[in-house]
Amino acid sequence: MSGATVAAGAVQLVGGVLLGPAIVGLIQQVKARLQGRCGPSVLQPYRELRRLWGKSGVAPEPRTLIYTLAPAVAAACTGLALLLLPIADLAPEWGLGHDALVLVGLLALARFALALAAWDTAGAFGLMGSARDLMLSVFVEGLLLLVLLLFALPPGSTDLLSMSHAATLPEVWEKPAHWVAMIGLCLVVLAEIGRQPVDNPDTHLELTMIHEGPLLEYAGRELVYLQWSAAARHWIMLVLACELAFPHPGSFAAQIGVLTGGVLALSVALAVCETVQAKMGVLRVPLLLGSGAALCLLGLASWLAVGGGG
């Protein structure tokens, strides 16, 4: 194993482990400048778990086995999607392979396991969440996966480190398959980390959270959990839009500096997108994420059209 890839598997871990709550702090940061207010630190987010994490539980009654082992679940699959996760067209072999279905089937795993919890617990308001996250589930899913099959025609492979490799290419660039999936991928991280316009993550109110919802059955170490897979689920789909979409060309340390700059500008923009868009209606969700299917598959059309990559 190289040295690279040693290097690779460490800002895996240390990127998903220790940098996702910094994603969120600086997200947070920056659109509160945006508005005109000082807003919290960057490293408040931090300071949240920590206060958690020194915290006392409360579960609910009745309760079964299965609301105390969601966390653990859904931090467990986090963790492991980390180890998928392309880094400079490098990953170490973690014994689960690099495939991009994988990864889909990992986050989809981490999020049926927080609706079992709702759904247990049978609580109002997680039962809204889960219920309103399901059905967007439904097309964000389907969208990842036409977003990842225009990725993989290049390579001709869902690997991971195969698509990233296929990023730098020149000649990808001329493809509309590759524009469109772009556009598809940017819709999917906004729905993936809970950002408006498709959520609201800075509101616990009824009738517009949806991924806050099955959160609020839990306290303490438990939820110390649940936050930290949803920070770092924002570090996963960042590095993944960077890594499939954005040119990195160049030696180990130079495509390390185009990743922390993408991730660092992608952060940025979703503030500025947090502070022009209003949430939209749950019903018109859909909506968006499907007119970016219909992209995707336009995209997919003219991939055909000309022979694949001919």
The other form holds:
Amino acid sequence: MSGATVAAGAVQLVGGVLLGPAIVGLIQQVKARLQGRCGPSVLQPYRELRRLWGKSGVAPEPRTLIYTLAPAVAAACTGLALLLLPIADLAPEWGLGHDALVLVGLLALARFALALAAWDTAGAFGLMGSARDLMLSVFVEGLLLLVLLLFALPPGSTDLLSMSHAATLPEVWEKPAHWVAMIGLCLVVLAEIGRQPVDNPDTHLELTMIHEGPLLEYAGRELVYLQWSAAARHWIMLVLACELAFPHPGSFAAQIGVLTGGVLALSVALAVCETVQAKMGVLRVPLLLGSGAALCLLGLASWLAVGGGG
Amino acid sequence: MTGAPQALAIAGVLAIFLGAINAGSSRSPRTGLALQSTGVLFAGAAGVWVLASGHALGAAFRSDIHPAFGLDPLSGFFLVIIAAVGAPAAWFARDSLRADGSGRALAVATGTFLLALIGFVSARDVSTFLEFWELMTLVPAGAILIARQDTEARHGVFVYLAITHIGGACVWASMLALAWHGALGGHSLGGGLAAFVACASLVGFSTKAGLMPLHSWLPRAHPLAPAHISALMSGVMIKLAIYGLVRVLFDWLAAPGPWVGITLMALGSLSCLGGVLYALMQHELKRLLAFHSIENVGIVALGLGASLVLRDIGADTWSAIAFAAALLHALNHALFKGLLFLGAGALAQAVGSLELDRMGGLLRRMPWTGTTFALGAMAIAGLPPLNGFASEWLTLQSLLHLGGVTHLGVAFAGTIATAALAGTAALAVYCFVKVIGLVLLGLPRRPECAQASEAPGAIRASMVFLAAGCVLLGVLPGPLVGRLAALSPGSVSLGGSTSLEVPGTGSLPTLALALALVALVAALARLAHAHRIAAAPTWTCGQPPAAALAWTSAGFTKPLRLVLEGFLRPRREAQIIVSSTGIVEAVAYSAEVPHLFDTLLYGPVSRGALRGARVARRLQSGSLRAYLIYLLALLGALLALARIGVLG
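Starting from the form predicted on its own shown above, please give the structure in the form predicted in complex with the partner chain.
After this comes the whole thing, all chains and molecules, with the earlier chain placed first.
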């Protein structure tokens, strides 16, 4: 195993575990600046996690083992997903493979666990969020698979290592399919990490919330797991977008530089998007995602029209 | 070396036969059912041997009508499916059937049904094949009528028999055409007749498999049967229609052309999306599970269709992978759907009605039933690390690779099927979150649910058996997938024992993923609970949580119903009766999602058929003179035909 692979593994672990909250903090900070406020520091999410870690938990009645295990399941799925994601075209062999569809499966399992926890407490608020989340997931997963299909066309594989490697080839950039897949991926990122116009992460109003809903009953360390998972999902989706869509030729160090720049640029873009764009009605989001899917079909047609893999 | 497995298979069949006789003649059916359960396990062991060794037993296929029986690896695999569901189902029946006349009759029907299923996969000539095909249709109809005598059951059975017999006619036509041309065990049939046979067998077998739009009997008939018969119908019987389809399309027809595969994929996409969507809108557990059978058969059809198309364009490796994916999903579905139907039976025995909105809180009262049921629900929702994920992963991979071929039509079919399957997987998660939430979690919504007690031993044992199968095939599907891929006409070998190593993917290390997931969850849960956790009631704005205020099935699925309003066309009526003083006295509310296939497709067809029957009835006037004229006209017509030489 080369030194670069070890370094990539270190970035996978350290970056994935530690940098998620920084992305959330950065988006909040940039958003505040754009709105003319000072805003909380970039480190604020870390302070909140530390505060919560020290607090005692609350176990609502009624509950079963499902409620108790759900935060651990969500965090474990997110944690394993971090290991599947290559950094700078490299990743050590953790024994879990690097398949894109396994990543999708792990994220689905995390969503499933949280939705069940919302049922378990017999409370009304959690289910408002999880019903919407599951409804949107139908369209998000459909679109995500189409996007992955388009990105898998050049390497002919759903292995994330070869998919990310294929994005370094200059000829990929001449294909409209790649550009279309990028647009589709942007929509998936917005929906998957719960940002406007799909969801408003700053609100706890039960009439509008989606991703915050099932978290309401949790406290203490269990809430830390859930908030960390939400933050790490930012890292996963942004790194995935950079690895699959951005050009990153050159040495390992240059690639890490491109990745850092890409994640920062996407975070700022998300903040700008949240500032200028109001939240959509939840029933209109499927339309947005559906148009992304239609675009992906056009992308496939263009791929075949310009000779595709031949 | 073939003596031992042959003896095993024969002993198994004899044991089922004796078990059926014993169940019918002795006072309690328990011994007979135990004998049946053991017998079907013996037959399954013979199936495992045939599948693992690759050697055939008994006769080979022949195109004549002299009865012959035998097993080849494909039959062996379906025999394993029969045993995997049949053994726990018969064992389950020991505690679910009463020791009275109808209980004994149902036990005999169970044994007959098992024999019919085994007979169908081991039939080696056309007459036995068709004979057991019909028996397989009729026995469950009988079982339903033994268990229930109400009008709804009779109507359901009538619809079941009517629709499956239209399909059955197509099966007869295709099988007789194949046998006439010696395609069974001889040269595969090609040419123009092959297109006819392909169409007839697609209609015939997909009716029995429950593929949309020929599925209408399935959600009617499956919920009516006793739980263990439902498990056999949903888990095994509809899979044997897939067996017939595989035989005809892969073995007996020579390369029928890409349109067959694309048609199968279209039917599969429609079934999996439509099945799960209507399942989501159901409010009764067994009816919901029946709609999920349509979804899962659709996934199997997607895999088979992809395999046919890939074979046509010369991608033999991927054709074999898609074939293995379809068969693996057939087995997986048998396991988790068997488990869920048996679980539904156990729940019904404990609390009575299976109305989803009137259950709740059963995981605490029935930990064994609840846990195994939740495992089955996770598996059917296609979540890692259980078996549903492994087979859906393989199917999705083969559809994704279909999108990468250079043929425009094929690539589009593959892409649309990919999106359909991805949406289906997410919808299945949605649906089973709803089921687990309404049935097992939250507060009990009926006194029966608050006082429910755990199911008896035999029922628990049968569910644990099936749940263990779901976990085992989720963690170690590798060896089986290798064997199944080798069964496809392309004959390729796939590596990997603890993981699915498929070229062109990042591989699915099933064992490592499961272990890592379990270890990480255990460690994290331990770490969180090392800290103090205080108990408190759930926050519902200061009130105590009340069962009457809990979410309902319709409420939880409302976002999706609103999004898909144009397609689902939900109907609702609210009537508020206000007194003259302005006080609301009563509110009448009803809502439903009508099954559009019934209103838009089956309704007009059955109305047309009735109208045709009214016209045809005029011919049967009852007047002797009219009948004499018919005879005379027939005679004249025959003479005229003979005169011009048409009759040869």
